[in-house]
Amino acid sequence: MNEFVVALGWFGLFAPVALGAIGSAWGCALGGSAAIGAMLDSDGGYGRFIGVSLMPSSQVIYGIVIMFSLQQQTVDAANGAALFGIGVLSGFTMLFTGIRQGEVLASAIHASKAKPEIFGISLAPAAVLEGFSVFALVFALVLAGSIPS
């Protein structure tokens, strides 16, 4: 059994990184996409499209900050699920927030090439996303410093 949670440490180790990439990769598909189709309807601004299109890339790094504060510890049967716990559910966060950010940017890209003078206004529904990644980022740093040696 001991290896087993053990195991378990190790996975919660690297879910942050591995669940916040693929948040971030999807979300900056969905985003990108939006935005290169936006390039075909609009006679400028493709700077501004392609720049919060990669708004989600923020979630990996969240990941890799979750990853090497919770590699202070040493993984073993007695931290091995408050490792996994606190790992595999910031990682879940940036996976959801990552994905969801990208479909909001899709719509704010699209929004905002017929109604330019909304672009702005338009990114706050992802701006409250990537504020519940950092909710997650800063509860999990908090967590990892209170997981007993």
Second form
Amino acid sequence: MNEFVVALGWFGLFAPVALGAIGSAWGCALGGSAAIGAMLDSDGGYGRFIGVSLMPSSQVIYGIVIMFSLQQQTVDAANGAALFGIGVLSGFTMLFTGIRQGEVLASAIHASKAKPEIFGISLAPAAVLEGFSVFALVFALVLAGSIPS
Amino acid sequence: MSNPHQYIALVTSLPHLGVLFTRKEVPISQFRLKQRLGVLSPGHQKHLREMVEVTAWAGVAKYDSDASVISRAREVIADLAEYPDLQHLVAARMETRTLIAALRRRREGQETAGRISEWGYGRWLAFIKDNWMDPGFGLSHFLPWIAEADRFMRSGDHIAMERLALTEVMRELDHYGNHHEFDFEAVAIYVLRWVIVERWSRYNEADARERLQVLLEDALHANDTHTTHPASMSETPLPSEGAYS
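So that was the form predicted on its own. Now I'd like the form predicted together with the partner chain, please.
To see the whole picture, the full complex is given below, headed by that same chain.
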């Protein structure tokens, strides 16, 4: 049983990075596809399309920060379950917000082609999703401090 | 093409068509549009061709009877089984055409609907047949535009009639387009909208050509005749008419 909990602990330790990387990759691919399409139909402003399409890359960075905060001198039965719970749940948050951020960025890029003046405000939903990722990051850091070492 | 990323790239590469009747030319040429749509799979390209064939005036014009158009539309709708919204869209377009065809037949003096199943399509056939003499075919509660179209048609205001019909078609496209952003349906709806915008821009072009012709004739014959052209010559040319325009 102890070995199983230790295995879960290691799983939870790396989950924020792995799931965050998947979310970032997926989100950047969605946003990047929209940016590439928009560049075909635009005479300028390519940088801003590419720039916003990279917004979901923050999720993997948050995942790395969470992993370092969860890192213990030893992973054992006492802290395995906590590492698993915090790591996996925060990882799924990064995965989900990364993908959804890519989707809303694709919509924002598409909409701002029709009405360039809404480019800034159309990024608001993506910024809110970023805020949710930050919530998950901050509270994972808070909880990481109370894991028995 | 099944990868959603490719649809995102394709849809965002298509320029915004703007508000109907406000553009004098399409924002993307037919050549460039075809080039962009080249990334679609052969199956999707076939679906798109078929949809345009039965919904656009140019595609319908090659058929010799309304019955063959309806028969072809049924085949196309059956082929679109994977895309229920596109099925509804083609069916709704056929129903709109049926209503316009009924208005035209009545204006031309037809006293009854006759064999409506041979020239009509859709849910409203029984209503049209039973309420032939009613301005809105008994559908004014659901479709208030019919009575308005009848009024325009009777007054001979074909441009207003055409605008009303195209507005109605655009409303249907917008309704289904709201449910699709980055998929095949979104691309198909964009192409159908493009066909309408392109058609309206050609009316304007024809209008301009006619006016130019009148001006040239005026200039060339001014010294000989010193007469002006009849008022009808300088009027906006009527759009192509037909049961399935």
